[in-house]
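A single chain comes next, written as structure tokens; it is the form predicted on its own.
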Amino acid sequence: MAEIKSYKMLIGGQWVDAESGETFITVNPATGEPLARVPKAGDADVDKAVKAARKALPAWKALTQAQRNEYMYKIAAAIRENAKELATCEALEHGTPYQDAFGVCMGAAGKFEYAANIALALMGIQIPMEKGQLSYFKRGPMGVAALVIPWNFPIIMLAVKASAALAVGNTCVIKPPSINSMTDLVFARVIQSAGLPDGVVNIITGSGETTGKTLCCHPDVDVIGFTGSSETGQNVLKYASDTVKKCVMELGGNNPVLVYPDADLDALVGVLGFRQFNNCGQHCSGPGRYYVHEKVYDAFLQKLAAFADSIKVGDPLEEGTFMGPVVSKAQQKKIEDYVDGAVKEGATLYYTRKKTPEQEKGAYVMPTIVSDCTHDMKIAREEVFGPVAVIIKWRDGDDLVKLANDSPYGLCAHVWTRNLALALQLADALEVGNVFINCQTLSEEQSWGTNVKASGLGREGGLEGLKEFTDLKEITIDYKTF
């Protein structure tokens, strides 16, 4: 067994271990062995971190817009010079394929140097007024940020988050995902590389329900930005109400897959057969449950069976390695679960494959595809996060649209059709924030995220990401006064 290494946290610009002297240790999913030992955070950290950024809050927010630009790009060049040691991180942490986590890594570098270049585009907004008066919005930053990162993609979702508060002048206390801590902690060592003042970046670790629940209580946060799911976005909401802070938040999906009898086929199953094993299918965005034609069920069936054989499932480290383990021991037992379920209430397996040994000991899933599912399993309507694909289906005099959107959730919607008009009818009527035609594409221009239902508030990502670190201050002048 190799050796554990400790890591510590970052608080004022110092790397610090818990007031406590308290850790918890990491673990490699593919192997189960242990990984890494974090300082477990308790109050007394959270304060310190919280101050330090309050501290360091007026000179940030002070520079000029190409001042903290500077510091965007050294932050993103740091991470292009350190994408190899983080992609291995991301790979023994997470589970994440080695060459996954490498192009994780490019990403997160341009996240920063995106947030730069469009920051500078938002810009004050005049309204009209009556002759002699002037009245105008000014943006500003919001204040100090919590930023508590999902661990489904440590990396990305960091650089998502703490590019946008930073490059709009925000400081920000981070958290991570306890499961992911070193991986983080590590992101945290190369973004302050980049030479930031004191206390513009602050990173704790520890559990969310104390470390993150202290955090988005903390009086001196102003703005939390939050990715997880529905039932903890809820909690989070009640630890914000009593000082009133505004939450970002990208919150649970179960996203429904509209298949039409003129889908193409080959195209369906190369774009969200990727998204479906990609990343172990723990993507908020993947899909959730495939409404399929009865005229193309059975194709459809063999050609996603035929793209889940081609995949390799294995060691995250290996070349060619497509699938690695889900994160955890619990999140497979979880995924597992579902399956089982589903099969006991009428469901096929129709598509899986038996584990290595060397993949017993870990926390893998193989690829999964489970036929003859109804639309209210339970497989069906909660959210699975995993290589499993729910197949339903559907037959001419079904109301689609009513099954689409009877779910709590509204994240995002596939649509799959030759029918334009169809397809711009559709996006109209269902209940979703996002909703792709024929396609799966998230580029940094875009925003991603919601306001329906329990899926979220608020957008990531894009100029409508930067905007939600900000606020609108109004300012009116009768200038006939002076």
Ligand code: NAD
Contents of the next structure:
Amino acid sequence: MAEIKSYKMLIGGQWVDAESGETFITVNPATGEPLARVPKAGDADVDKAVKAARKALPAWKALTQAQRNEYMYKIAAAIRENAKELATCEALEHGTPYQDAFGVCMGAAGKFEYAANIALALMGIQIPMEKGQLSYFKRGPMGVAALVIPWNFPIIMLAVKASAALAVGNTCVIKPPSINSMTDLVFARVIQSAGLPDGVVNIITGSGETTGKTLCCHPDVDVIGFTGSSETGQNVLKYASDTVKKCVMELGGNNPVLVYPDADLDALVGVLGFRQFNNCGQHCSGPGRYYVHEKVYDAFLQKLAAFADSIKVGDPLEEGTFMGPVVSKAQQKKIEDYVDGAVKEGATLYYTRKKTPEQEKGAYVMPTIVSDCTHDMKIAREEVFGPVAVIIKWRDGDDLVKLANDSPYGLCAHVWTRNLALALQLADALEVGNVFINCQTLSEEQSWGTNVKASGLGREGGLEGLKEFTDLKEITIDYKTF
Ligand code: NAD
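Form predicted together with this ligand structure, per the form predicted on its own context:
Every chain and every other molecule in the complex is listed next, the one we just looked at coming first.
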């Protein structure tokens, strides 16, 4: 076996191994070969990291916003300078095509600048009181933030959480997804190169069930920023309850796409075809299941299949690759089982392709379209999180809002129609946190997330995302007494 590179964790400004000396290996999903050796943090390492973050907190939160922002801008510059290395890590360890990963790094830099800029304008609130009295809410950081990152976008997910937490004066302990640990350890090195004081950012690697759990249970953590599956999120909420920690949770989804007969099908396929297959469909905001009106059903399928057919699937490091492998063999099996199960339940495998012998070795899933699904099939009820379009036909008289809302999730929904009045009525009726009408744009200023059903608590990104990492203290004074 070829020599693989070892990486260390960042605790209190020092690059360290786990106290136990234990490590684990991450894998290149394109080849199935080992990629990196990373430390397996135990309870003692988690405790050291939380203590380091706690020690760094008073000085970090005492900085003026302008002083903290200098660090934030330096982090953004460091990300841009190191974007090639970061993008290569994400391509190798996550399977993101290099060009996309490079774009993700630019987006990550933008998150730190945006958070810094918006933090400058974050204000407290003054409350109207009787004459001679003053009452106001002062806004400050929560304290030590535990940031638990999912694998679907290891760099941008870390960036959106860390930028918000740090900008407003929290210190943090980051727990990357175990299978993409190397990428986030390299990212942490880039962040630290901005000259942050020791302990402001700490990163520990290990499995969710051990390292992640210990971190979320730690009594000295004040706020948890978590993105992952709803199932794990439920566990995290239980851990947090012991010391009543605030939790900002971005969880699972199965986003309905409502396609009306007057929809612009070319635009729809351009926007959602991209979302469906880019990053192998491992997008929380992507299409979960499509309800397509019978009048445009066949035309839509043909256009989507033509889009799928135009995609280059291959080595993430090769120019022009649109789709690399999914993140792991386990994820590959899970997705392919959903497709096999749907076909057994009566659905049609409308489009897929054969893998090359090279692709058979890696965790590749081909672009796939499954048509003739019904609302009750497993593939339409659960979160597939892969490059698989799940298509259901609807007819006049069907209660589409009821079908869309009949889900354990409430993350986002997509509406495609040229009837503005209908689109806005649907936006009101859909039980989700974000509704996209004839588009799917998420800019820096927008926030993402929901409090609906099993899809989450609170919001991430934008002004609202920044506020989640702050606390309000109300101070009331009778100044006639002085
Ligand atoms: P996951 O729940 O398996 O893991 C998420 C993170 O939690 C990882 O860092 C993991 O190591 C850690 N973890 C696992 N078990 C833990 C435990 N018991 N205690 C503490 N931490 C634990 O999710 P994933 O497979 O990495 O990501 C895919 C999921 O994330 C999908 O369900 C997807 O919908 C969801 N997601 C949601 C959003 C959103 O914004 N709502 C965004 C991206 C991904």
